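Only one chain is included here, represented as structure tokens and corresponding to the form predicted on its own.
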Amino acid sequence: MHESGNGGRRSETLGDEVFGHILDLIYNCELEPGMVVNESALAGRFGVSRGPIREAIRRLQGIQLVSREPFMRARVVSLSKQAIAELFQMREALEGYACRLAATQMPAADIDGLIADLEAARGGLLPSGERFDFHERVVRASGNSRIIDTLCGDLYHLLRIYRRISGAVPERHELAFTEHWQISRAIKARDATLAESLMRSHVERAGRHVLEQVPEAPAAGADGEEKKAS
């Protein structure tokens, strides 16, 4: 059912826009995991009501990029060492075998394409606004739609936080850049092999420096201390 007049559709679009902006302060960095999400803060700077920053915070709560405690602010979702390490195991189980699969199917011109994207990407070549994600791409090319569900779907967001973090030290950005082209090469080889074996330990290095970087978590509210965004 389609809203009547302009002001539905104007509202529609407000939040819309709203929920953008704060989940690119999540991607970020800005909004780090673990911070107090400041409504009236982020009304202010955006320059809108509580009312479209309050549905697009219950719309993060959703996605599972933030948590909300009873009688307790909403705050990024941050997660244990332990979480961390599950959800890169999860990744290197599913990546891999979503690379193979993609290694055997994708086709000749969508393989030529994501070498030359990678390349684009790489020497800041994209067009402007256009964005490209090398792992997503390779996981809908594996043609599985229950791998491509999960973590192509709402964990999407959680998964793309921590790589955000794992590539954010310029060294690791240049390795990973090498990785991908290495995957990159053996599906144009069609050796579905070495492509899992090269993207599984590429999630996995990424998993191991994304620990070293994140310390644990905090319980909420343990030191009586709330970190905000401004």
The other form holds:
Number of protein chains: 2
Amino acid sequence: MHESGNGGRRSETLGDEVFGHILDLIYNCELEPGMVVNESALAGRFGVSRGPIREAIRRLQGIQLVSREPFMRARVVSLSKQAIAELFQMREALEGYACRLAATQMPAADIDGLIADLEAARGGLLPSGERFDFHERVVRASGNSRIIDTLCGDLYHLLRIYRRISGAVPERHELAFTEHWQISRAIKARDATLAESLMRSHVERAGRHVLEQVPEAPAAGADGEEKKAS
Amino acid sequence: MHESGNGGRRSETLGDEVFGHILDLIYNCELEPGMVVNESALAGRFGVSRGPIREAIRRLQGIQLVSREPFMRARVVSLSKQAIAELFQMREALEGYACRLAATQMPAADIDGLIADLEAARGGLLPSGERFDFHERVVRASGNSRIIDTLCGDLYHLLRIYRRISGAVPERHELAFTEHWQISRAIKARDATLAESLMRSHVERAGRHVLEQVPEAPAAGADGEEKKAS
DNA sequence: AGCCTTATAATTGTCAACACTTTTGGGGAT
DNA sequence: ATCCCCAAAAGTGTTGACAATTATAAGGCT
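Right, and the form predicted in complex with a further copy of the same chain of this protein, after the form predicted on its own?
Then the entire complex follows, led off by the chain already shown.
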């Protein structure tokens, strides 16, 4: 995690630290979508001035995790169904292409390692603490650092908020494994077009699944959601 | 342009204004790639405090237009050849997908309008002042606001720096027109797969062309480039 | 009662000063 | 002469106060 424990001896900026803290708050749902992000309140809470808080919030606004409008109070974004759909479309485009690149460039040894880890993670566990993220592995294998940063950075944060919704559906895990396995085979066969196509289908399916789970009224903050951040 | 003229009566934040100003400085090559972006100097130059300058710089860092490292001085990014290649790859993925979406969703009337403008822009001129940007038109027709923002925002700024290099090669214009026209026909025929494929090829070709024009030593600032900003 | 106007409070934007880090330049030892 | 160490300078990070703006609540009018 983002070093919530404020050890405070590293050469990291306060703004960077606060950025991670607020990110954690959002992940923990202490800052739910739609809630206002109050600079002074957070400053008091973290025991720092408003300056670093502002920088952190601006960074969050940069990756579209909180809204931005000059003198209006910032709010954690509350994605509408359409926004989620668009998010998955973008992921489909980028992750599909990354998968294509991986199919042509990934070293054979890495492919075998990926498949091995995939099957190991299926049975039950990997070496303790290690969490297996198939998508991240594939994306990083693309070798395109700009695509990697976009997918594993900006988009990942946004998706993570809505991941919890569809997280605990066991039947989906088996399907996901099958699809991951097929993608791996396509990569191993160096069939770039098939690999991209499979990854697109897989992401599109995951997106549809998330959209089914997501509740009705998504954005537009005119309802009772008027809570403030402590 | 970003209201360089500092009229200063709008309800825009100083940080927003400075952001546009610095962007213009980068476009005008007053801040060339590799040069340091000095907060105090810019603050004095624009007649504001360092606060708004910091915000603007942080925003530029967010879209990767200037480097970022805690206490190190910020520098305008100087893209290596590989970074440019990665940029075009990402554009290939995103713009190809946007083209696919446009092929299925774009209203027929808009398609005809696009083709008309394309042919009008070829002959010589459009209504005065109107500049025709085929790619932007297609991207916006995708209807996916996240992809639109990424392509027309972040990536556009980066590409613009290196656009000047390959801008004035007349023979390329005719080829570009042909490719644009083919893409338009595919969209009109509602052939999403073909439209995406053509757009990918087109972007890939453009990328190769830019890479040919770009000089040898790109990044890594160990050479004489040690200029400072005013 | 309901709605518009007005005063108050809460919040964000801006500034100038201070603290910390890196860079730069000079002096002494090997 | 080269290298290392140290002090001064430049630059970034942080802070608290002040200004500008928006949200909130009270009061008067229809």
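Values in this document were obtained by computation on a predicted structure and should not be read as measured data. We call the rigid core the largest set of C-alpha positions that still match within 1.5 Å between the two forms. Positions refer to the first chain, counted from 1.
Engineer: Is F177 displaced by at least 2 Å at its C-alpha between the two forms when the rigid core is overlaid?
Structural biologist: It does not reach a 2 Å shift.
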